[in-house]
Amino acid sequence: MAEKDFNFKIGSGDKVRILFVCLGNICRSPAAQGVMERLVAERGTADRFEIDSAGLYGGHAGDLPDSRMRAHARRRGLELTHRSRQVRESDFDRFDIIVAMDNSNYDGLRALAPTPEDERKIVKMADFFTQHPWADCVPDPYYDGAQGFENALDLIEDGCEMLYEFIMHNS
């Protein structure tokens, strides 16, 4: 990843609070956090992080991760078990860094933003692509078949391991 200029902060505290965000919770950033999540338990960190998810939408509040999206990342090694909630204010607050998964996401979350401050901890995820540089955005699995389901995954997988490495180095 060339050295990117990022205006967030990560934060001072005793963690780094990641949020990760799509328009339902039920695909994509669900399935974010539980990258992310492994990314930390096996590098030995996962002390350092608070980790979680929400959407835009909140049609699907409560439920778990869509069951394609689940079967895709069992066969990854992965369990989905994040119930899905709808982004709140408070998240701006609560959170260091939020991850949208792709434009529209972003757009929205910038919308939300309570303050310049807070939409300043607004990044996409395709900013930590190195593995697949073409790529703006992880697109929304939910229309796209099996193979969505698997870019998805390969897309979230190669952005969290960028977005850990740059947290890291600059922690």
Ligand code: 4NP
Contents of the next structure:
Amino acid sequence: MAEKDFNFKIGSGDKVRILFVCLGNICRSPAAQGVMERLVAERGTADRFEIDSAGLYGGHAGDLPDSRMRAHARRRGLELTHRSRQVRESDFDRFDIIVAMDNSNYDGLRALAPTPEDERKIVKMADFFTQHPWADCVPDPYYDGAQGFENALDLIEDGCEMLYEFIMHNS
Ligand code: 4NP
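Okay, that was the form predicted on its own. Show me the form predicted together with 4-nitrophenyl phosphate next.
All chains and molecules follow, beginning with the one already shown.
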């Protein structure tokens, strides 16, 4: 597997806690949550993980994922039922790894992190791409057509694979 130089430490607690973060928590991060939840279930390791998602913008709090993202995910066999919520300060305490979908999300999370130790928990999804090495983020599909949603799901599935491998080799 790729040699990555991450600063975060995976806790020695009972579970590895992962939080996926985008802007609205209705397109990319609930999709990443769904993809990762399926992945750990398929590998028989669901009991070792807690997986959640949140958004930097709270305007969609309480909403289901965007109907377009739900439709595209459903075509890949995923039912997305997460309810949107905003990132909160206690997330930096609770989660071991906080995965930003794009560079703006990454900067926003770093600005919110209460301590330098918390800042080190923040990573970019793009750091785990293996099939799309030219891509530097999961682009926001909200104002795009169908291709934007397919592209986001392709990138998310790619990143989750390596993120999973990385965690299993480092916990
Ligand atoms: P997401 O997409 O960050 O992938 O959930 C967006 C959803 C809503 C908005 C922006 C991006 N918005 O501005 O309402």
